[in-house]
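Okay, so here's just one chain, in structure tokens, the form predicted on its own.
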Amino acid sequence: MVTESVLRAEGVVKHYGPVKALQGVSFDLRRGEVHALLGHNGAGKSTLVKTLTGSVQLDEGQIFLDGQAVSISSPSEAQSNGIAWVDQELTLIPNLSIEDNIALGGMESTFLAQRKQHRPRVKQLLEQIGLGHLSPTQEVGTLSIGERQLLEITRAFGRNSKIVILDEPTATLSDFEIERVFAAIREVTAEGVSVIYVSHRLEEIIQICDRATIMRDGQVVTTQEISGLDKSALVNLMVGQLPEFAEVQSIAKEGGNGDFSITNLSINNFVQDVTFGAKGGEIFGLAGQLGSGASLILRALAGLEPKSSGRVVLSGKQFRLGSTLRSRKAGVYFVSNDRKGEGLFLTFTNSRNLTATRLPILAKASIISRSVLKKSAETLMQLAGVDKSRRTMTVDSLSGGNQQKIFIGRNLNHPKMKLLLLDEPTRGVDVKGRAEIHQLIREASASGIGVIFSSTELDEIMELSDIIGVMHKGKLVNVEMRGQTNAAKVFNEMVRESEIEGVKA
């Protein structure tokens, strides 16, 4: 292992008002290594990354590149110093082509005038990450979420950077796509590029990383070689101990407020004749790889897929698909897998985000008092498990996990809600936050509403579901109670026809 340090941070301090996000953090990155940055949500990982990339200015401390002290005041300055960052939130421009998105901020300014000249390089980059089937001229808006995530990584690797920071790079990827990312990482690190890898998927950390720095409460707990650690040890270092998932038995309520049945649901000529249902108080988990159709089902029920047909009955009443207004009027509430693009108002306060969808409920004679808004926001923050001292902070100052709690919290305790839909509810969330979000969902279902969630993560499906439905290529291939199936069986149904080789359940 090469021990030469390419980046070093010493005594980094960052405060957001009374919140101490970083408290004297020191960190070093060796040339050619993959270095994991771990910690539960709010541990300070995101803030540290933002100081290294110029998105946030540190209050105290110093950053060194190749032994020289530097001041990184902006993302463009970080890039000029050879630092590329792939954020967990997508930053691509949908109506531009793949090659133009790769060029933005990265290649020379003459690129747009010399696309044909640079096209072979773009094709080479796409091949490297497993996107060789795409045309450089194809619009990004036509790509799947997984393909867009791979393109974000491609763009970072294509900038000839010395350091690449990957923040939850595989959160939206299938197992096959993850292997493509790992292959690309191994290729660039063999050439001397250093990678900071931020992820809550500990199996990946053990598989791809050389060292790990664990953070907790804005401080570094330890930095160790991965070779001496297993998943249990990593978890203990991150949160003290693994939060146990409470094995709660669902309380199905016959004829309850959240009973639902879906018959012959078809969407966009892809999802075909899907039929399933559950009683209020039960949690229905839709398992499936990216592109299986699981997410499409949730979006159709929320009224977001106009080309949808089928019979949907909720609490004894049928409603017609194809309209968000009709779905909401029927009592359907939806938490998207894209909290940035389809959920939160990032520059608004947590208070405003939590109360944004319930203003008519809080109003009296079309007037809402500030005290009522404050009380409602504090109640929802408590329900969501976010410290109420953060009420007046903007959402973009929170970690990804706490942002997700705010997003889910907005949909809690709605008097008119009958069915709660959650698409990848713990995407990019650490083990502690994941257990807390699972508890939020369980408590919501205990009130008697119906709950449907989709997830590509097998562990989440097995932990949270009362009933498991498996999607594959637009078809519902099986439905069973959780106690009547097992992880290996569900996995095999998710990846039928041995499409992903060498992956074990």
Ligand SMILES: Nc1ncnc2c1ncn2[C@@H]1O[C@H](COP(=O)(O)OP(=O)(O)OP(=O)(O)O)[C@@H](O)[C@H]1O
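The form predicted in complex with this ligand, contrasted with the form predicted on its own above:
Only one chain is given; partner chains and other molecules are left out.
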């Protein structure tokens, strides 16, 4: 029964105006398998997912469910046919409670009287995915990005579907939470549910998936069993050769621009007495599982956490926390992990997004010329590695990974920048783009500014940091030079032994 196909797409074509997102894609999903969908940013993965879930209509081609030709014209039709999915962008409604969000769009009614009946089930779903500490009545707006992502995942699994599609479900989760997601996947696939899994984190793919379909420029390159493949083989199939970069020469001077020291930083009664610092030209990586406080530290430094205290000195000058304007004046620039909520102006063009933070710099006596804007946007697009022809398109017409590149690009090359903060800098970016973004961050750092980044991906911490700080439950438990530590050690500090047991059980 293993080879029985539950879902088949044949010759799917989808164009967005001049953009050929899918050009004749064929794909099949077997019962009980985890099928990876891989490909560079803009390859068409999300578009394929959207045609399968009725979110966009295909121009040509045919979809078969259990061998029956079907046309799926809306998400609710997809759902009533047993397809559940998690979108690449978060879709929860912030000012509704957790339980209402779970009920939302589901088959169950949301009437007040029925909430209580559903509550045990909601609790169980939260428990399963490791969100047991949350209350079903809590507003979603109070959750961190990672928690929201877990909530979306558990909501999808809670739908009792035949097919679950996860479009980059783990982009803001650490290895610790990912284990929980994997446990959930294994549980449902054992019952015959099929899973489509889109991700750029190749280790995950190798760990959890049975087969992989690799896409390039809207076409399928190949579909293969995972067992015969390793990471470099996958990279090769996806993007060919990875770019080679010359070692970045640091031009930072002693006592340079970006030296910073943070003393006794406390945030929201959660992060306590965190003290660290680094010199300009060094990249400081903050590791930690979801809710460890690593993200909070970056947010506090950006001035986004009103209840924060501590002494922060940047380039010899102290500044007070709690105001984005003060932080910006001190030279702090922040790339949030909430690209959609706190980052991009989604329906504005790429050009407007890229120049949004640098209008005062580009203006002469407060007046801005159009040609200056255009030139600046073009330079930044090139820097960020997004095709220049996309300059006047809206940013939400880009694939998720390319949106991230625009977001990063916006925060590069600022003459007044002294400290660059990046929360999850390569969220949703493909292996090649990831290497490019890392290079951009290294170059920015080499100019002498300070860089602090946080990542839930251990590999990224190990690759990019000069200094690694590990957060655990609001405390900075260790700081070491990269040369003096290794991935296993950092992981152990991130996740205490007892908790690891919890996951494996």
